[in-house]
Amino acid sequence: MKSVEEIKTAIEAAVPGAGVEFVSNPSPSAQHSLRLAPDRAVEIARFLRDDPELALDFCSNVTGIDWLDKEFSEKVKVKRTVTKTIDGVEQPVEETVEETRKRVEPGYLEAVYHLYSVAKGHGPVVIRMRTGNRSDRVELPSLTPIWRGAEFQEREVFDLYGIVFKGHPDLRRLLMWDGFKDHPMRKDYVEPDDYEYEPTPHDAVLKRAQAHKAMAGK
C-alpha cells in the first residue's frame, strides 16, 4: 500500500485545491494521518474508495476528539515612551520593554476515520476532520454517503460530542435519550445533579450536588 505521503500526493493529483495536511504521529505506532478540508472532503473520500489501487471501500471507525481551548504565554518587546530625567531636566524618552502577553488559541471538534480496502486487503488510512470550533461553528460534511458503515458511529459523534454532520441520511441521537442536553465526552461537560427519569441514590446525588456548589463559589 502506499504511504501517507503518496496518498496525499494522489489526492492532490485526483482533486486539485483538496488542501489536504498531514499530520504526522510521533508515537512508537507512527500511525500518520491526513486533515481534510471539509469543503473537499466528500469529494476527497470518494476518490479514496473508488481509486483502483487504493479501493478504501470500508469504514471500520470513526471517533471524535474535543479540543479545548489553549492559553499561551509569549514574551514580546514593545516601544514603550517613559519620562526620564537628564541633567537635571524631565523629558520623554524611548525604551524598548519586554512584556508577557496572553494568546487564546480556540479550540475544536474533530472526526477521526479509520479507512481500510476488503478488496485489496490493506489499511488502515486515517483521515479526520476539524470544526471551526466547539460553539456555533461544528458542522462538518458528513461521509456516510460513501462508506455506510459511518452511519451509526457518525450518529455516535454526534450524540456524544455534538459534531454536526451535514448531508447524514438519519442524524439523531443514538445513546442519550431525546431531550438529552449537552454532550457527555465534552471535556467541560459537567454531570447534572440528579435526572428527573429515574431515583438515584440520595448520598451520591448529595455529594455530587456540594461538589458543583463549592465549585460555583469560586
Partner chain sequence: MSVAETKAEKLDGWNRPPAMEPEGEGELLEIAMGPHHPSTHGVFRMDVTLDGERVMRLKPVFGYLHRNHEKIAEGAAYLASMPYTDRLDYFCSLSNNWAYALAVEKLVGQQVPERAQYIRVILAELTRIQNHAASIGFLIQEMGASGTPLMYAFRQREKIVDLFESLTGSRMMCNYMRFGGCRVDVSAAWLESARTVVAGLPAFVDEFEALLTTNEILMARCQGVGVLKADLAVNASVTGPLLRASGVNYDIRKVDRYGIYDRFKFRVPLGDHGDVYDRYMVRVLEMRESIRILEQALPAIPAGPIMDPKAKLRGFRPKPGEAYGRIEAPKGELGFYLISDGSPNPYRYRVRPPSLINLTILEDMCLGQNVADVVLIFGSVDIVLGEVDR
Given for the second form:
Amino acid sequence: MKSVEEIKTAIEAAVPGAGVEFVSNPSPSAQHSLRLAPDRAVEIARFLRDDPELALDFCSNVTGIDWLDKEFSEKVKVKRTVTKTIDGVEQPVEETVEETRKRVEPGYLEAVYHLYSVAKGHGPVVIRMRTGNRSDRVELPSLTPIWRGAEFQEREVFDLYGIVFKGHPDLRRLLMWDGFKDHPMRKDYVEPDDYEYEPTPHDAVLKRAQAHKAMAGK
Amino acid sequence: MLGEGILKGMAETAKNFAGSFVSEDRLTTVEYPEQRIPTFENARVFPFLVYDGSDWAAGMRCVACQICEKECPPKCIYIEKSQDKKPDFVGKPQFYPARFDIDVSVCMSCQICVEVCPFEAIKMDTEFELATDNRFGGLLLDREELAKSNEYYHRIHPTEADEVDARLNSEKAAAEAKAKAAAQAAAAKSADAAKPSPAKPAPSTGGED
Amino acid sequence: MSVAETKAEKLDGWNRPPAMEPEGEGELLEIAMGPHHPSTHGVFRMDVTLDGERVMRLKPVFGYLHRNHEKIAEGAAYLASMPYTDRLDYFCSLSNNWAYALAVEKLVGQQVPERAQYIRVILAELTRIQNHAASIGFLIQEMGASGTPLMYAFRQREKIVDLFESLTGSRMMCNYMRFGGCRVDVSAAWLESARTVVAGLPAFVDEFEALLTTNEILMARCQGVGVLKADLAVNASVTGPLLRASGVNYDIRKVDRYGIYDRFKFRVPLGDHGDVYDRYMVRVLEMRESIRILEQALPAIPAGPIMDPKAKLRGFRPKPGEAYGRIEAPKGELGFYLISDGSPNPYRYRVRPPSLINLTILEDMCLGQNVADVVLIFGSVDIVLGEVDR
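With the form predicted alone done, generate the form predicted in complex with the partner chain in the same format.
What follows is the entire complex, opening with the chain shown before.
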C-alpha cells in the first residue's frame, strides 16, 4: 500500500487545490492521518474510493472528537515605565518586567474516518476534518453519499457531538431521543440532575442526590 | 423427496428425547434449589474481606490504603481510614478501615479490586444467593458483613488461598528474619559499644559518625 | 464512459434505500415493531410502513439501551473500561476484551507473550462457536421452531460457558484479558477439559445440521429472503458473516493477521446469494472452521509467561497518540479507536460496533418483503442490543 505521504501526493495530483495536510501520530501504532479541507472533502473521498490503486471502498469507522479551547500561558518580557522614588524625587523609570500572557487557541470538533480496502485488503487510511469552532460553525460535508456505511455513524456523531453533516440524507439523532438538547459526548457536557436516587452512601453521587431531593422537596 | 429434511430432523429430536432418559450428556438441567451444580473454584460473585485468626476486627488484613476504592470502575467501595493503628499479621502497626462499605447493587463483580490489592485483603466470594427484601440497606454490606475468615477463603478457593498463604508466610518469615537480624545486630552493636575490641580496625572513613 | 465510472455512479446512488411504489388502492399501515417485540432480542424498535403485507419503509429506532459507554470510559482509567467492554456484546465478552486489549497494545506498542496469544485464540474461537450456535438458535426460534434448536444450541453453549467460568470466574462477564497478556494462566486440567469439549463439537454441529440444513420449512422461509448484494454490502460497511454470506471474501483474521492467526490453517466460508439461508450456512461452516482452529491451537500451546513483564496494572499512562485496533468478532468487525493525551484516562474512546453498522442496510434488505420476513431478516443480521446502543 502507498504510504500516507504518497496518498497525499496522489490526492493533490487528482484533485487540484485540495487542501490536504499530513497529521503525524506519535504513538507506536504509527497510524498517521490526512486532514482534508471540508470544501473539497467529498471530491477527495470519491477519488479515494474510485482510484483503482487505492480502492478504499470500505469506510470502517466514523467518529467525532471534541477538542476544547486550549489555553497557553507564556512568559513575555515587557518594558514598562514605572514611577519610582529615587533620592526623594518621584521620577519615571523604564524597567523590564516578566509578564504572563494567556493565549487561547479556539477549540473545534473533528470527524475521523478510518478507510480500508476490501478489494485490495489494505488499510487503514485515516482522514479527518475539522469544524470552524465548537458553537456555530459546526458544519462538515457528509461522506454518506460516498460510503453508505457512514450513515448511522454520522448520525451518531451528529447526535453525540453536534457536528452537522451537510448532504446527509437523513440526519436525525440516533441514540438520544429527538427532543433532547445538547450533545452528551462533548467534554463540557453537564449531566442533567434528573436521575434516580442511588443507594451509594458517599461520593459526589450522594451529595447530588441529596441536593436533588432537597430541590424536589421544595 | 419433499419432507425428507423434516423427517431427518424429527429423527434427531426423537434421538434426543429418548437419549435424555439415559444420557447425562443430553439432559443437562437440574432442579434448582433442590439440586445444585457445584460452583467452580475460580467463580466470583462479590468481594469480601479476609481476616486471620478468630476475631474479625483484630485480624482484618485490610490496611485502608484505599487503592481498591480508587480503582473500582463503578465506584461501589467506600473506605474511611482509622485514626489509630493496629498491628498487622507481621506485627507492624498499620491503619485499618474504620468504615468499609461495598454496595453490591452497584458492584459488577469485575475483580479489579482483588487484582490491585497489595495486601491480599480483598477476595471474591462465591456466595450468590443474596436476595433481600431491602433494596438499599440490605445490599449495602459493611465491614462486619464483608469480613470472612481465612478458613472460609481456603474452603471456597483452596488453590488460590494456598498460594496466598505461602506468599504471606514467606513475607512474614522474611520480616521476622529481618527483625531478628536487626535485633541481633543491635545486640552486637551494643555489645561492641560496651566492650570495644582493639583487634578490630576502626573504619577509615566515618560513614556512621 | 468506462465501466468504473458507471460503477461509481451506482455506488453514489446507494446512499438511500430505493423508494417503493404502493400496489393497488389500499391505505398504508404504519406499525411499530418493538421496543418490546419478542424478536428484537432486547429493546429495539422498527417503524414499519406496510402496504398490505409488503414492507414499504422501515426505520430502525435505537437508543433504548443507550448508557453512553464511551463517555463512561473517557472518565475512567484504561483498565477500568475492560469490564465494561464485556457488557457491549454480552454474548462474546472475550472477543470484546481482545479487541480492546489489541487497541491499547497498538497504542503503547506492547508485545503479547506466545502463550497468551494461544489462549486468546482458543477463547475467541470458543466464543465464536457459542455465539454462532446461539444466534442460529434464535433465528430458527423467530421462524417459529419454538425452542428445540435453540435448546440444543444452548446445551452445547453451556459446556463452553462452563469452560469460561472455570477459567475466568464468570460465565459471560469474563473480564479476562489485560494489556499485554491475560489475567490468569490456564491449567493443564483446563486444557484437558477444553479438549474434551472441542472433541464433542463436530458431533454437535452434525446434529444441528441434520436437524436444520435440509429442513424444507427452513429452506422455504429463508432462501431468497433478504438478499444483500455484495457491492452494497461493502459500501455499507457490513462485516462479519453477513458480508461473507454475500460472497465477499473479507475476514479480518486473514486480512490483518492479528494475534497469531497466520499460523493456523482455516478457510473462509462464503455465500452465493446473500440471503438468510446463506447467512445460516456461513455461520454453520464458520463453526466448523473454528473447531479446526481449536484443534490446531490446543495441542500447540507453548509454556511460558502469560503477561508482558513490562505491563503495569496500576499507573498505566500511554504516551500521547492514537490507535485503531480491530478484530473479527463473531458479529463482524469490532474496533476500538483510542486517543491518549498522556493522562491515565483515554481522551477519546470509541467502539466501532458491528451490530449497529450491520443494521445500516436492514431497510434495504426488508423492502418489498413480507412483514413476517422482517423478523427473520433482522434475526439473520445477528445483533446484540448492548452493542448497538452502547
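Rigid core (definition): largest C-alpha set, two forms, superposition within 1.5 Å. Numbering follows the first chain given and starts at 1. The shown structure was predicted, so the numbers you read here are calculated from the model rather than taken from an experiment.
Relative to the superposed rigid core, the position of the CA of D136 differs between the two forms by less than 2 Å. After superposition on the rigid core, the Cα of V104 moves by less than 2 Å between the two forms.
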